[in-house]
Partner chain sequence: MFHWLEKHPFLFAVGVFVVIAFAGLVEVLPNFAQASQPIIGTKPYTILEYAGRQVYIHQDCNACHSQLIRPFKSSTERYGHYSLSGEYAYDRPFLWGSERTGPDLHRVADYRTIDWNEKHMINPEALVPGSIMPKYPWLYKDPTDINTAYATQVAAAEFFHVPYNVPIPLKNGKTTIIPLAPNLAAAHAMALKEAKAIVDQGSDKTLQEDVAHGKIPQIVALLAYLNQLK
Amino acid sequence: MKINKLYVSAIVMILLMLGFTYIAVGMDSKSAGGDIVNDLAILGAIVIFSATIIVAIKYVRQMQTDKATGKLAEDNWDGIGEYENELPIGWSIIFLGTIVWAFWYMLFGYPVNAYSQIGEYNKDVKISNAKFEKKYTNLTKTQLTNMGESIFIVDCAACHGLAADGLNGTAANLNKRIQVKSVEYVIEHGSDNHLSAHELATGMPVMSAGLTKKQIHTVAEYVSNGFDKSNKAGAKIFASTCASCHGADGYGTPYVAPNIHTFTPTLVAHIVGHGKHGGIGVMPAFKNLNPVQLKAVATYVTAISKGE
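May I have this chain by itself in the form predicted in complex with its partner chain?
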């Protein structure tokens, strides 16, 4: 049997295209399994390529083997004639088919008088939220940390950096509890980061009265360096000015002042959910995260601040 070069090359082209698509989709398993939208897009790509190749081959075959026939029209323009051939039957049928499909689409697929994309969105969100809740309510600490890490990369890393070092002061360096600059700022300006009326704290008043710039700096260094025992002067100022609310070692007092010695998941979750205003600048509130996600990202941040 003589193998037709044309058909072989068509098959090769289609296979190549499938291969490319596989490379695009298959790697890193970017396609979430069974997602109809993803599958349709890929199917679409395959159809575009295959249909065009197959139809083109059909006509190329006709160029190779068929003959031009038909009744020529009377008119002739600059030597160009015109046959009075009938419409190609396949083309006509498919044309009618698309018109029927169009009516189906407008009346039943996405009815023009009833379909609402927002309605569909709300339904989707409801379903996936229900799924999320069912699957992720009771997570272990490791799972929470892992989940938190991926949220951190998407939502937090733009400012805090992938290493959570705050990108040269763009945002807080989360590898430690608090920076000198931030401590100084709250002493001089007070603080009320939406923590009031919460078990964490009430607002903090301005505490700089009676302290010199240098003293403020000293105590800030003491706090920032993890309650550095060698900083005697700092420890002394802390004990007299701050300890009454934040506790002797800065672990905080419920309903009064937050823990400034270490991060706790509750504290971090609260800041992520409500935003913050401090010495470094403004941090927006991340209202797009649900309670589980907040808890996860808080667990992750708490873990990295302890060097875990």
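Residue numbers count along the first chain shown, from 1. What we label the rigid core is the largest C-alpha set whose atoms superpose within 1.5 Å from one form to the other. The model shown is predicted, which means the values in this text are computed figures rather than measured ones. Compared with the form predicted alone:
Positional change of residue 262 between these two forms stays under 2 Å at the C-alpha, relative to the superposed core. Taking 2 Å as the criterion, residue 49 counts as shifted between these two forms: its C-alpha moves by at least this amount when the rigid core is aligned.
Residue 76 is among the residues whose C-alpha shifts by 2 Å or more between these two forms once the rigid core is aligned.
Could the form predicted alone be shown next, to go alongside the form predicted in complex with its partner chain?
Shown below: the chain alone.
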């Protein structure tokens, strides 16, 4: 019986594949046999390679012996037609099989049910945060301030500076409640930050209508300078434009507008936890801080803004 050279070549290639696999990973328990994942990966590689060789040989042989038959499609390109051959059954079964396997893999295989480092990390973080909150629930104001200072140095000082002075305008100067350009920006652009720390707050609309640039600057200076009574023009503009929401002295109205006279721990915690847009730039939300840490850093920032 004469064996075709193609089949001989296929057998040789498969044997070489097995040989190289054995040399590369070995068959002892320390390398492949000790880990089922490695075993399956090696077996899969062998099966895929073997199937590829066999299928390639089949179609090479088919090209050597088969003749074109069947009905030509009506469409052609430069006289080159296409036969209306049915889809091979084997190909169809394999294609449908890969779809079924993909759904199984996603829903019942590795992604949902298997071990996940991210899942383990999230679980550990949740447990750690629960222990942290339980341990540090009833801290005094001094303890909260000290903890907040440590958190501020790690997470906030890179932008705001160790002295919380904003590093020459790269971030907000936290030694005072609000800066002139920040007030001007909010008046001219509005705010979607919900900074009253109440989830029902709807943000601040643009309030520049009817105000000139000079008037906006005047009222911004009035607010930034701690509602300076000597700035009568700014006080008048504030009373007619801003006081209806922020209150006559800027201490805010619950569920309507934030306190713009002084920082409060609730307000700072909301800003740190949600981030904000302003005249200086965009501050990201610090989702890595748990509620106790947010309260601590908020207490610290409020303290330094009041010079405490």
